[in-house]
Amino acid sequence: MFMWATSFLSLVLLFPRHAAFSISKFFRFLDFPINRRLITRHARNDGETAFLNAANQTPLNDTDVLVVGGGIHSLIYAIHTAKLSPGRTINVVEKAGSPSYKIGESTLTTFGLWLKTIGIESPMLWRLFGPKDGLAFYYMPQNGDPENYTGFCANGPPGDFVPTLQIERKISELMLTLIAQRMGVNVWHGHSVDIDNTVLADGGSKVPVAGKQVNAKLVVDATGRFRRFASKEARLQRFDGWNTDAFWGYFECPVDESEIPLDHYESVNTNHICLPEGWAWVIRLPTWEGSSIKNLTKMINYLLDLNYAGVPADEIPSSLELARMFGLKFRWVVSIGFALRTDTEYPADLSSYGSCEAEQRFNWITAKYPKMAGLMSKHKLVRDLYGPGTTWYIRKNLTYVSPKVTGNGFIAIGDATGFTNPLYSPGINANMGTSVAAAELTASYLDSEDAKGRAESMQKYEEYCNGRVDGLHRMNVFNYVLMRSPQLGPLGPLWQYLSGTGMPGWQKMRTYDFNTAGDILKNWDWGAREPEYAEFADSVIKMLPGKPSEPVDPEIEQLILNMSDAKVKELVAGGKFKNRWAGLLRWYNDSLIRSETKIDKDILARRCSKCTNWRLLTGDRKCATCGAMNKQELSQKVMYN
């Protein structure tokens, strides 16, 4: 349901044990710090573009550094190097008016890790975000029956430690931007860049923004997909075999979650359903579309005050008393999305099954499997959520590499260096490293007197890329062939949890502050280049050729399981890999052998008591949706032993 202010007595009367704090807030909020003169000369400009470029400390001059594009990399980019390198002066130019829609929602313990380190709470991010309890996996065979499917479940982090969420992209580039402009970074929205008149130079760049000439000693390429500046230096490579094409769409659940037919479902995992063909995502998320970008920035503005001064979570208002207080639409929808392989064999004729591409893909695949089609009639769709024209979206050929991530006078970071497939989230959760990498790299490359030292400096930025995206698509295929048999499936996210949250690093995650967190911020990727992975997972791949028609080998079948219970059971044994793994895990105990009888793992979140949203356990007992007070023994965590 949408939710509107009701009047500013609203909002005194939620505050009835501490008014006098929220009402001081509130004024503050109203006068959030922001370059007067600025303001004054946008005052005859009332739209959104002004009014956020209006919270920018200077004018758009020569700059230390620009970074091109104004997305969640772009913007995590400009905030740590901010962080380490004050002082410099760093513009973001983006030539969307205002944070847009972007698919990509789901975000894993690295972001929340950097969100803490840079100073950003859990309990105002529930406020924004959806909260997010791991990953589920639910595999099933070539035949579509409904009752021979496999399952994988991984807690994620506690809620006490960082969080990870389900995020509405444009409301985390509004708060990323937010935070970036208090940190001194400008983030000018509505600046177009000239690329084809850019003279890009060691040293020193000249850069059209906006019919002005902007003189940069770093240009940064944020542009995602598009690379604008990389793809000057050398066109995108294609893995060989077969790629993969995501379509999707928008959907409320109008009925309770415990009517999904999957055991064990909770919408406050990531759930995935593998099939021969690909994968579907259901992601459960928070929408504040509809909403002013006015009110949302000082909505977020008034959260980031509560943050800073450390108001406890339980005192802090709910995203429902929120949204009454700032006059803000709020509702929750589930994203649900395929990504499928490019050599899925589809009907000659899709017609009947909708009247877009995306729309009839997504109907046939849906329509094949039972336990899909049982979930879909438990949705319905949300037309036009973001605007005309967005009831369905498609995106092919999603995976690619940028061979040089570098060149006179550029850096490129996130999706501008490659991407893999939404599988395990890299985009985000990977990626960043390249704007961590390179925001130590900064520092670096400016201080330097000479051409060599620039030089260098970039090097060593193309050596740390080499290889990224590739240990990401070995770990996309190697789950994509294992998804083709309900007996093999689980074995991808189980080697994905050994490798990647059982590495040394991933043991010392609360030790890490921001300035030693850089090392697990860059190098984590799911343990995808850790020899003992990449030895087993090629192998796998080896093993598993051919299209997902195919049926799998039982001796083949057979033989892999044979392997990788030998292996796991080496490795576990070997102590380099460690975790709570029956805490962690459904189905295993700590020694990683599986059992079907063992479902009991931590419990880190639950339904509220009056609206049903997920909780993490953390303590507190406010619900971060509806401002709900649960019972003290609901509100614990409990560790599985």
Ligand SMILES: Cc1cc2nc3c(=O)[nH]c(=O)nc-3n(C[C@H](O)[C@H](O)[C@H](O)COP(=O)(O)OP(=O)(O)OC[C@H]3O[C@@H](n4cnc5c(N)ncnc54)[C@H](O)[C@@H]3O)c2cc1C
Second form
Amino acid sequence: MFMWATSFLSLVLLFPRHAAFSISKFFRFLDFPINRRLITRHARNDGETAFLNAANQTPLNDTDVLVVGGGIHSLIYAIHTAKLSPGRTINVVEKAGSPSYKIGESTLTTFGLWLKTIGIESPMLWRLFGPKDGLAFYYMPQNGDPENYTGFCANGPPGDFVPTLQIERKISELMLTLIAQRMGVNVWHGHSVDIDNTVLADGGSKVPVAGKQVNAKLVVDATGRFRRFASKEARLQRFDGWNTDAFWGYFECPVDESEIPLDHYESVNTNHICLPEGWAWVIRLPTWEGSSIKNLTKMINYLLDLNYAGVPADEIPSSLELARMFGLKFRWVVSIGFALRTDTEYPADLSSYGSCEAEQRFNWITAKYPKMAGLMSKHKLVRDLYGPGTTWYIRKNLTYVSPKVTGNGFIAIGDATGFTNPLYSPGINANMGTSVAAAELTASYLDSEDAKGRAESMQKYEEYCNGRVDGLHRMNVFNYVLMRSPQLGPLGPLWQYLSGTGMPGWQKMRTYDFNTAGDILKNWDWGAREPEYAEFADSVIKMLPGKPSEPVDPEIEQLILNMSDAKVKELVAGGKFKNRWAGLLRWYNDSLIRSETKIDKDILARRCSKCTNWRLLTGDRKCATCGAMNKQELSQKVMYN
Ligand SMILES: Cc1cc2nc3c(=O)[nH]c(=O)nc-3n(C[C@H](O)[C@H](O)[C@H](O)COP(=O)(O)OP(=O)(O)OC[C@H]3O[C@@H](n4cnc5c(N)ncnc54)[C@H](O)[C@@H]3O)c2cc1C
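What about the form predicted together with this ligand, after the form predicted alone?
Okay, now the whole complex, with that chain kicking things off.
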């Protein structure tokens, strides 16, 4: 096998013109995880890299902060630090030649809030990204009976407050790069750090980057799940019990979404199809794939200018108008993938379900649940959306935690500190806390005159991170075990909304600005560490051991339902957790009592009367996608009650 691979690579070196195509085919055939890395390297467009790097204001020299990795947390951190510590030099180095494909598309209120606090408003964001109005869940029974499923549905924040978005990561990272560069942060693409030859030291590290040595007072490990510096400090830890594997692809929905056979289905929600084995996400988002980085950059810079000038939303060109103005490709796709427990029992032979592992697993689990199969029958696979060999993706053992997040002269942020699962999108939205906390630490670290002061800053950050991923892991397990029964499933999101949006800090959301939002951004994790939540989740997890295929004992099921009813009643009456529950949630009243006839909730989104794409209702009439002017009365949100 090794010989075979070596001969193949020699051929590639001899015939580089065909390399990207051939490599992708070869590794797709082997279902080998290295393929995308090789393709990216071969497909790198040096002209685009130079174009992006030319916007940096100074050369890459010795720096106060060197951020290794140019992903979403790196850029959030760099922008936040630039605002908190003006005058400090910040350099971000990213090994990819330009922002490129990543999974992680659904964002929540905290990300929208942070964007707002740095001056980025909804109208420009809705031109670049998909609008999102909350989360919907469908819970399927073990036998797949399509008549016996339950649901849960919650709105997102109103569009006139902050946007929640479905983001294509190439575009979000490009937008954040341009914002950072405007603030004086240098973002260097095509710059790989030689980790093994980096000498980390308190107060000053020596880092080899792209053929030169950069001295940095503080190094930030923002290398995501690769944990390039954190991994040298300590091996990653896994939790006891099952982990989860994800596999996914991209689809089109050629029919009107009203044909999708799920009650109240709206593609403006992040939709979750929950099964005893785990769940599927269904996320509709626009893609600009196929557009050049140069033209995308020009468009985003144009939008940033309009944003900072405060141009009214109805005067900003729509996505389709922008695509025409800047020579870009724009279309809607649907990201659909599963995150299943590793104790899922797959048939020994899946070969009839597809040609690679991701496709086989995807098609097998889809076929097992008629409602999921019904949903997929309305979608059409998009092949190779993000380049050759990118039709199917798989990532295994998603959950891990970095036991140490600081070391001599470095701190880790984002996924380099740990990750659990895409359920409830903690990756960007809860992990944002690490980027914000690290930015605050940076200010005190750089201001410290001596090693003791710097060590104290590092210690504070270790304490901040301690227990974060553990809390998210408990939240994840709690929700997964409840998915084994459609009667229990909705208790998962019910407790998330109770704890995560009922908590006191959340109620003050509308009052926050850059100077006051730090606490909620650092500490919001869906309420996963609120003591009342933790206690209930722990007891439910203990009551539901067993494999996904094992039916839940009806007595245990009833006991959990009764426990939850009593506890929720007590907590709502106690007044610690407050919200306009009836406006926020379908099927629940203000006391969080469920009724199958209470269908209505706040109306925060409608479909455009011309192109039928979803619009968040703010009073503005222009459709962000097609530019049609909708009627005023169909552009206002309608509050329940
Ligand atoms: C299946 C799945 C679905 C998900 N869905 C969601 C979701 O819907 N919502 C959500 O919030 N989160 C989601 N996530 C999580 C989300 O993808 C991550 O939390 C997020 O991308 C982490 O960002 P990051 O900046 O920490 O790391 P990354 O985005 O991985 O960035 C790390 C960067 O470091 C660079 N790098 C690595 N080594 C070097 C080096 N030596 N030199 C220079 N650069 C280097 C890499 O090229 C990369 O660009 C999902 C995750 C998975 C697995």
